[in-house]
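Shown here is one chain on its own, the form predicted alone, set out as structure tokens.
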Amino acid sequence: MVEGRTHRPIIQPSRCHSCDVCIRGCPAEFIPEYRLEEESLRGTLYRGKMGKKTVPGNVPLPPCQEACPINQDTRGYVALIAKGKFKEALELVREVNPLPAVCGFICHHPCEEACLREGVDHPIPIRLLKRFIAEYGRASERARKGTKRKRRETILVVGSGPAGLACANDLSLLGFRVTIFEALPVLGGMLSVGIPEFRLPREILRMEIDGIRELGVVMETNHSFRFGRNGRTLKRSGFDAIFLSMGAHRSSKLDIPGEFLHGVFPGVEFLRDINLGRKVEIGKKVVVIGGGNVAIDVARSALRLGSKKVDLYYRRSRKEMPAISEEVEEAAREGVNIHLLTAPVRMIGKRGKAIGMECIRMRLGEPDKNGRRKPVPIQGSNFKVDADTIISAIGQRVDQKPLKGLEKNPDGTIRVAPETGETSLKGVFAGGDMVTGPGWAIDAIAAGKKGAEAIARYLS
């Protein structure tokens, strides 16, 4: 029997007698009893959700854990929470997730979409449970300790976003000496300058970063890092390996007439200025273009800056909006007017100042290469809207200036080896948005963990 275990049990199939004693004795309830039930509702739901994912001879991961990019043991810490073991639940989360509180606030929770409970009533509120135990543990002493075994190799992490923080965390736990260079005046990358404080409180982010700093990670802000064309950056840097996690901090362009009129702002830069405390002046009538989280954050921020009317225009339907559904609902409740199947054609200006824009109605056509139905303009459906301020939030791209000498993909992202994440320069690895394009924080955390593992193998 497994007694007193709060982490994942080690299953030895050759010694297993299929007696199920471990099920009754494991506090984390790692092995689901209902997997063995053939006639019960929960057993049927489990097998139906798993579908063809089950590999003969192997114990499959639960759907919620399988859906998580870092394979967080969701059922384990939820079971511990149910038993009132909040500290143990947080320790279990932190075994693989260095930013549990951050994820508790902003994660898009794919685990909940895969939750089997949905077939009965509603999915388990996994993200909110993670947030609960993370906030519950704020006042208590952190139980994180670095490894006693120290290695001589030093590693540079460029960028302190979720990928960089996760990589630095894991490498430090492995005994490496890690330094983070952050070009911005604050730590956290897009977590600090791309997400409004009303969605991610700054004291929560600082708490998570301080926990990683306590492991011995050196963190320097206002410290930019550039690659030269000769490819000798690693040798000259004095580090044994480099992990790049500089994100995608540039807004994509609309490429329509009038885009550079006064009063037209790029969404990413707009949020950055607000989060850095810079003065941002906008009009009473604000138009936001886009359907992702940045667009929703921009619209809600505009309301908080005093705009009387905020309209958001998205070229696809509500179903295709990539923003987290809860955030879209919050924006609508706060007063953001959401207009679907609409795209801008040109900005309208007067004496160099934007006064509105011309739009066209859209319909959804055939799916594109990513499976999303492509928006098609409806000829003759043009109309105009008035606006004092127009903010474009249609996507993000990687800043190319610091990355000379590195091979890139056609879209400007960094080309890496799929298995290791190593770039075209030996000993230089990369991960996160600068490799995949803009994505979710939990995906960036997964990339950082993968980078740490690859660097450890490279230096070993």
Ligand SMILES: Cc1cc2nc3c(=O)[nH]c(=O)nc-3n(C[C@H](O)[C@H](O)[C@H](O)COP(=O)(O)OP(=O)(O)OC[C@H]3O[C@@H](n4cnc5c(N)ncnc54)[C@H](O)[C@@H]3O)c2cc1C
Contents of the next structure:
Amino acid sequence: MVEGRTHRPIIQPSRCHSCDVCIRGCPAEFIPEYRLEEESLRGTLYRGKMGKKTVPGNVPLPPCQEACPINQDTRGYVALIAKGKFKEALELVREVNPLPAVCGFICHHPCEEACLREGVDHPIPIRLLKRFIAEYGRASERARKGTKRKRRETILVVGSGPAGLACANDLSLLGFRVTIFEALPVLGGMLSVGIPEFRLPREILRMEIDGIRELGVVMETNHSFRFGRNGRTLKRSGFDAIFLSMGAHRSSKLDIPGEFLHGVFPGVEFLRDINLGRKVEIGKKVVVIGGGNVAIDVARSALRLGSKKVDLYYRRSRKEMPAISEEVEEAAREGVNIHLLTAPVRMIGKRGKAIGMECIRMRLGEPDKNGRRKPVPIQGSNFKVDADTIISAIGQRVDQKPLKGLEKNPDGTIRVAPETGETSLKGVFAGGDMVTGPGWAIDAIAAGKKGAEAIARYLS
Amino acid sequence: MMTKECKKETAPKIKRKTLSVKARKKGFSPVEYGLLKEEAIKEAEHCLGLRECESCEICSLLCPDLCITRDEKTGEVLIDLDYCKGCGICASVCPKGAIEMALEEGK
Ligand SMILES: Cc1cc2nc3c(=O)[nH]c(=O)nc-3n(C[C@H](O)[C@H](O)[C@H](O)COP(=O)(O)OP(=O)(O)OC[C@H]3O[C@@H](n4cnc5c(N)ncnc54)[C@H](O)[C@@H]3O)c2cc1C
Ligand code: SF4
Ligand code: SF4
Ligand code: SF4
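Structure of the form predicted together with the ligand (previous: the form predicted alone):
Up next: the whole complex, starting with the chain shown before.
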């Protein structure tokens, strides 16, 4: 019992938001001996400290945090920014997000869509704020967390995209030894061979990857991994668990005549070649097919490579375009002509080389099972356009070759247990685009974190 | 006072600052510019969350006696008065003003 107290604190439940701040600010963070006390109340309290995950259902998270796949404490770091505490804000973000700067540049920001301030004037520019603190804190030391090797097990992460990086980061923080195999000569997955440099500067990506490497993660490029037929791979590989995050890198086919003409390329391959510094052939009149990020990035890259006229054809309307809306606007400003409700019918060639494309106009019909309205061709509305380069970017699939022996869904994605992300092989987990199909970086990060958690549980 | 409220007056959406379209054609330089320090603070001040809680996690001013905890089942925040020494730090930092310091009987 304490003596000499003059005032006593009384919580007023009607005003308390149960936000946890008073608890989380606990000085045991600063006076480590407190944590070790076996008997005392404060020691007990510290060990019982709650994480975000245990927030009971009756205390709703703010909408921005709820909308975020990794539930970043938006309100918390925005408040710190308002007070000018940029370093602390970044630390708060880093607690759950291994790639804050990347998110600051390219996240599709579901938090902003959920932001309640929208009703007052406009949503808080959460992505830009995150970018600001990440760039501001660039020079400053990355907060080093205890990364003592507490565990003997080694884990293999296949693929160095956001899912793989997040998984390696979290496992490493938990004390495991982690090795990443990356088939390509560069690290970062689609962040480095998909998204063009004008949206995500490479030194930013490098900085984030270096931060993860500093935790002791071994990263081997030019090392592609293959699954044996019978699932004995895990035992033979010498790893205790495997996390697969190989993404979806094969362009889907249009299945129309003329696709094999010279001058017709798949979108992700085109971007990969640019990003790896390979030479790409591009004409003056370019046609791009698709309405996602890949299509928009291809069109904008083509303009930068000297094409004079870039036309993009998408079969639904602007509203259904999956690309990030700001980026579509930028593309239009740069001079990409966006043609909606138009689909290709065939490519026209001359002596084996593409010279144009025949299109047909579409209208929107009934919504499909995802609620997106299905485009229906308008008979007799065909027309032709000239082009010397045609790039199709209508989606990506998972490369099946290295994945023998794993159960898959009909669309080629890997089948996993929804709770843990474990595949049909014991000890082999998967996440990211290869499970969901092409998606968003932050969802891949969330999947990587979930995988790390599940692997830790599996090995305990 | 530690408590900070969100800016109530409305403000126009900040205009996205980008590289000029002409300069973009010259290569793959970054298109979008980041926020300046002042802009970041100004934008952050509009977060409605500031009215309810600041989630001021790093605050070193909080309970030196570790006697505040939360019932995980109900979400209720509890203070163990057997160990609290009455410094009042919690009350002064709670951005919601949800802790009140009451005079102890007989003092
Ligand atoms: C052009 C483009 C633009 C995009 N823009 C955005 C955006 O603005 N915002 C956003 O949030 N998301 C965007 N995305 C989506 C985002 O990049 C992906 O959702 C995300 O990168 C998926 O992460 P991942 O880790 O699952 O896979 P990936 O990033 O695809 O990484 C998989 C990695 O695994 C490697 N790999 C594959 N097979 C093997 C093997 N057998 N052995 C070893 N390594 C292997 C691959 O080489 C690759 O590096 C974009 C995607 C593209 C293509
Ligand atoms: S800081 Fe948050 S949790 Fe603590 S009393 Fe105030 S409102 Fe409640
Ligand atoms: S105002 Fe927006 S950013 Fe701030 S807490 Fe509410 S939803 Fe989150
Ligand atoms: S008054 Fe508040 S800060 Fe001080 S010891 Fe008690 S609970 Fe902790």
